[in-house]
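Presented as structure tokens, the chain that follows is alone, the form predicted on its own.
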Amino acid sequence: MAVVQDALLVAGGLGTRMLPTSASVPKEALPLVDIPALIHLAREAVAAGAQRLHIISSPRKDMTALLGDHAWLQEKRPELDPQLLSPFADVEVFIHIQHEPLGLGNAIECALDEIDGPFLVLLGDNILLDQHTSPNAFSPSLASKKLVESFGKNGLPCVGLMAVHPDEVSNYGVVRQEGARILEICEKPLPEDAPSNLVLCGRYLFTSDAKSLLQQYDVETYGELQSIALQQHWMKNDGLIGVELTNFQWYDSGKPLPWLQAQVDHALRRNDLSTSFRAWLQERLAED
């Protein structure tokens, strides 16, 4: 069975909901407390076995500083985990430009001439954490590794799923399953029409036929639903597997309120911050 060696980090969006910050700083550079979002994604992909990272960006974004090797700063902070100062040193990195925001399928197409085989896709504004470690002893998320393990068992494309509150399903693509196989993806259904509360959470593992299928289900015809058409093809043929990611926290860097909530939640779960931050937070709330 083919080995998963490539990962696409989709970071092409303009981040308009995070303006004015995203006008000068790529939203993927925004830190979850003290580690930029893109570094979380990159180290997650490497932990899953990726040897080549393909970053889908836009013509207006400058990723230079974010992708740089900052090992020279280790002497200033010797306690920091070296992989956080040199997060791309152990992988090949390719930058691909999506010139127009035409959806996920089109973003994926930007990189496929450089990929031969199955590949991971990680959405740049979705951080999934099962470990809340500090920069002094960093452990990457194992979300993508779980998808790779699923592919290793059955050779089928798969998607990460997370459970949300039933009132929130209308914000997502919601799945109907039979066992692990996905039978249907309902885009943003009303709560009463949702087949479940399991939703797509920004992690995918696509097989090598994705390139030809995206040409078949072209962006001119399917628009931003191009990637859904691709997944529907797999559902109707060999199969698409859902991998439920339990015991993960899902943080969204694409909107101010969820990102603020992410900072608080993550800080409360980190061993190096939780005690002092919780005490301050309780004291602050008592003032009101």
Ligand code: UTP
The other form holds:
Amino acid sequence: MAVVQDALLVAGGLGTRMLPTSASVPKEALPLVDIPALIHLAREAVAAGAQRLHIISSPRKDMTALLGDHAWLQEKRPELDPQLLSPFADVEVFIHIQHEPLGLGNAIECALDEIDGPFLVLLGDNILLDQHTSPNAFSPSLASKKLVESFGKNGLPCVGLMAVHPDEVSNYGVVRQEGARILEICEKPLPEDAPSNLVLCGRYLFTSDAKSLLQQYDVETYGELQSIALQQHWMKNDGLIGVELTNFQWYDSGKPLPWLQAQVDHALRRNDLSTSFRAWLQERLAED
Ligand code: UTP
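So the form predicted on its own is up there; where is the form predicted together with this ligand?
Now the full complex is given, and it begins with the chain already shown.
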């Protein structure tokens, strides 16, 4: 597998759709049942080979407790997988402050002085799971590893793609492809105008030219579309690859309803919870 040493866990946004919770708890710290989103992402990045994790935060967010090493609690819960209490112990961690939430491209720019080679980007409120393991025998997601494998084959930047229901495409960046190559990204199209039902799902592997390209496609000119301009540049030049993440569940903690749906879906699949949760849910639904 190719070596991609750096991963950005992007968490500099305001999280206004999760207020009032996000006023005191970063939405990226909200749990999927009992494991915070950012811990899922950190272990996914490490499983993909990253050894340097860059957390993009904002001046208003306190990540201290989330990023701490809680190994001292192991004796209270000896059955817990140790990587969940010390999720950052085996990597170098860098905190970068994005002073204004000017979009994904600007968030990425905050870390690029510390990065030389290709790097992964994981949106902090998007979890992609292919395994629904309990915290006692935790298996990290292999989503980012798939992007690193794609990069190993062709050396081209790539993005993770998920298929969504055709009615939902207008919430996302939707791609048009020829083979694996992306030819176009349509931002939030009407269902009838969407070129496919494959959408960007919060996982990216960008190459080191991103730094100079983000200066060329600057935030003053492109605003929140700066990261799309960067991807368009690659599409028009050497190429941008789409990596379809089949058999992954996509959980979003950015809005109340998807966050709630994520809890229910994951609980129904997780080996230590599914039997008792399913029984309770069926009984509860029968009451209505
Ligand atoms: P979102 O657009 O979903 O997050 O970005 P947001 O801006 O915090 O949400 P609302 O619109 O206010 O409810 C997806 C991820 O990218 C990060 C967010 O923190 C989130 O994890 N992000 C977004 C940044 O790091 N910087 C930004 O400027 C924007």
